[in-house]
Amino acid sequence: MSELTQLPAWQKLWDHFADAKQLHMRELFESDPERAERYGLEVGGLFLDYSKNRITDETLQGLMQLAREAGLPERIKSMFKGEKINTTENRAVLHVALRNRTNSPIFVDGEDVMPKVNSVLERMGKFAHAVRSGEWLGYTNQPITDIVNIGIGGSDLGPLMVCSALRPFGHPRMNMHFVSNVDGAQLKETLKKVHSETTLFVVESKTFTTQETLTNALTARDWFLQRARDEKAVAKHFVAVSTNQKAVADFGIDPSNMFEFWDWVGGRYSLWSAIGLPIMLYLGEENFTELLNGAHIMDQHFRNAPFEQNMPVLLAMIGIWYINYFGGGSHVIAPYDQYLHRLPAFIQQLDMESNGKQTRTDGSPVNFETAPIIWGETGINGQHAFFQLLHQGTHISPIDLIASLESRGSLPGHHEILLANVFAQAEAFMRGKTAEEVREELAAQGMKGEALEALVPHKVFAGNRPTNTLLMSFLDPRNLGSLIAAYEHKIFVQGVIWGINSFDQWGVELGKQLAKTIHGELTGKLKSAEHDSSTRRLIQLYRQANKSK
């Protein structure tokens, strides 16, 4: 593996950065009337304006050369061919197979995975139709009105985000609920809203042994049986997304209502698989297929488009420019759409769990920054919260502003105000406001002399703050699929540049292991283990507070 910092393009970009860091986007726009046209790209129903970045043609040429020298073309081919690029777990990475709408063969260990993918999709479709049409009845012969998804991580956040984003497309009879937190409050409050006769629980766990998920699932099962009082009724109200048929059957779920997925499906990339069953139940098979179609459009674009016109590659490499050259350690996701309010959290998991690594694939430590801290909120709310820091703070935090052009379903007059804010914020971040402009503005308001001059520095905005504007023609399943896939591939590209494995997550394991030991101590099942003084003290505080239990 080539050392990133020794690649010719890496060094050349540092030489270029010495001059480029002084450039202001105001000047770049003034000197190039065609900048917005040249730095814009459309894929399907998704448009990207990346002109408001601190880049020039020379910057982009250097970044694309870096991508080639880092082996990106070969890595893209390897992923789509089903090679085991998740090296620490010896697994292929094939979320692209889940939305392979051409059905072209994709092989893992010599076996074409597409027949199995299509078989599970077909079973999901039949089941979803039965539930949505009212053919599937509960133990008192009533149709299902509420779906409670029990999972954690990718088995929760992906389906939750998509169902929230596409709520206008949801079945009018269906109410969706998502439980992930082992804190009993979340499940307790959810169960208050539903009735045992009309609720379907979807338990999502690959091994069916995940502690948080199984704890919630068993509690839900107890709640259900207190009302149904018939073990056989469990099969009508619980289904599983798993690979552990025995554990599923022992739980009381009919194995014919277990939906399979595979080890080449990473949790945070799994909403396209049977993990997306809640999405299909809510949206229907047709809309779920459109979600897959949108992702497939982006997959094909990513696989085939030249890097210079490749949306995920451009997003990734411009991100590299800020992270590794400007020292921008965070990235903001700001959707201007209430339906997308869970998108920042989804991208946060997708990016930080994928690329939050300090070790390269060859086992050597990295000596540069990797994943940025991803954060954000709906843009309108963000404007009245953290945008102050983005405009006048000391950090460089690139921002993705995401919106829909068409005002489908919006109340009269609202969408125009929303988009006015999107476009205005992008312009304000780019332009800023000079001291001269502030003086003219204050003078026009009647201020003068010392009072005017005292206020000037507080109202100056440096500008030159980078943004990407991502516009969907409108928010529908296809365009959302394309948007999610664009971020997935962006993250993959950055992982390739840094030489890290974006598809394992060993960092979550240590805390889980320690929690099992401490749980045993808290419940009295284990004697005190060796801990640092702080942890011992915390355990003692718990015991003192719960002596009567």
Given for the second form:
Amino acid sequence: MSELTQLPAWQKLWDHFADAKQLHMRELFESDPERAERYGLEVGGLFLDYSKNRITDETLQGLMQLAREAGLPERIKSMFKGEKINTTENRAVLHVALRNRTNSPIFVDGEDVMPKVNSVLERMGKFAHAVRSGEWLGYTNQPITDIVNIGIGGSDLGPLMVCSALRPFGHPRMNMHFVSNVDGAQLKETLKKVHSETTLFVVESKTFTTQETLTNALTARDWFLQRARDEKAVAKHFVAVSTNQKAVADFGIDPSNMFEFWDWVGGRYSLWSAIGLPIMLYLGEENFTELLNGAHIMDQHFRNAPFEQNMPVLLAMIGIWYINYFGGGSHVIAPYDQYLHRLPAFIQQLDMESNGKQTRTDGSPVNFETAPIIWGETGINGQHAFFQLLHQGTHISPIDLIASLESRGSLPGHHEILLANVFAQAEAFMRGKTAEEVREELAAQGMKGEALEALVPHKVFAGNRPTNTLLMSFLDPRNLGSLIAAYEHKIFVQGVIWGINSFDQWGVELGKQLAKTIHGELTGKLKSAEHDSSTRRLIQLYRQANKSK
Ligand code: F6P
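Previous: the form predicted on its own; requested now: the form predicted together with ligand F6P:
Starting with the chain above, the whole complex follows.
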């Protein structure tokens, strides 16, 4: 594979960086009245303003050149064609097939995957309709009022984020619950709120081997059986979503109550598959289809638009500029929308589990930074918490500010305040405040002399802090679908540039293996295994604390 740091565009960007790092965005805006116009882009119902970045035309040309030299055009084709680009697992990567609304054939191992995608979607639709309409009845002939999703990681965060984001579109009878934590507390608290007669448990696990999910599912099943007292009732209250039919059957869920997906769907990319069943149960088939439609719009755009006007490519390459040239290892997701409060957690898994790697696809180590640390919170809450660091701290972390333009559905007077804050923050991060401006401001407040001068350095904002402003017309299924797909493709592009496989996750395995051994020791099933002194001591502390049990 080509050595990234040896590519001509990589070096050329370093030469350009020497000048570009000195530029202040204030000056860039002053010298180009068209900047916002030129550095803005609309795709479907999404608008991206990327003008408040430390970039010039030369930067963008260099970055797009880098994308071409790194083989991005070919890699995009490979993904959409169903080639096995997840090389360490020998799998295709086809979340795009799940929302391939044109139905054009996509082949994996010589088989068109579209018929099975459509058939599962149809089954999901029928099942969702039966549950939502009240036709599907529990063991005492009552309709379902509560859905408990049991899953973790990609089998939790996607459905959880989407159901939270699209709550205004949810079925009024349906209460959604999500249990991922194995600590017992989350399931216990959830079970306090639901009734066995009216609850449907959706057990979601790609592998159906995940300890946390299986433990929670078993406990939920016991809880249910203590109440229903009839094994046959389980079929009316437990369904599974998995790629592993055998494990589902072994667990005791009838395969006719299983919704299938395939190994070419990555866990963190799976909300479009049967893993989206809770979404469909809550929002209905039509809204789920709209979510797929929105993603499809972004897929088509990503596949066909020139890089210079390609939203995921722009987001990715501007990200590369900060990560690899400025050396900023963090990226903030700040949705200005309470309904999107789980978006930062969702993007965190999507990005960090995909690109948190240091080995390239050919097995060689990288010699540059890869995935940034993704973090965030709703923007308004962030403003009153960590934005201080973003404005005046020593880290420079790009921020995605995400909001809806229309005030539809908001309480009177609220949306204007919200959006005023989005725009004000973006402006403040860009402009900052000079010492001269601070002096004027303090003088106008009546301060002067030494007191004034002592305060000046504290009130100065360097500015020049990058933001992307991502605006939706309105947060609806279609626009959310486009937004998520834009992030998925952004992450793919960055993985391609770094030459890493964004679709495996070997890094999570070691902890799982060790936990199995230690669990055996804590439960007395295993004799003490070999550990370092710290781990031995921690195990000892556990034993002491639980001596009497
Ligand atoms: O341990 C990480 C991981 O494998 C994620 O990639 C995945 O989303 C999550 O665990 C859950 O896995 P599963 O759906 O197989 O239970």
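Residue numbers count along the first chain shown, from 1. In this text the structure is predicted, and so the values were computed from the model without any measurement. Under this definition, the rigid core comprises the largest set of C-alpha atoms superposing within 1.5 Å between the forms.
Trainee: Core aligned, does the CA of Gln388 move at least 2 Å between the two forms?
Mentor: No, Gln388 moves less than 2 Å.
Trainee: If you line up the core, does His415 shift 2 angstroms or more at its C-alpha between the two forms?
Mentor: No; His415 is a residue whose C-alpha shifts by less than 2 Å between the two forms when the cores are overlaid.
Trainee: Would you say whether Thr140 is displaced between the two forms, judging by a C-alpha shift of 2 Å or more on the superposed rigid core?
Mentor: It does not, since the Thr140 C-alpha is displaced less than 2 Å between the two forms after the core fit.
Trainee: Quick one: how many Å does the C-alpha of Lys206 shift between the two forms once the rigid core is superposed?
Mentor: On core superposition, this C-alpha lies 2.5 Å from its counterpart.
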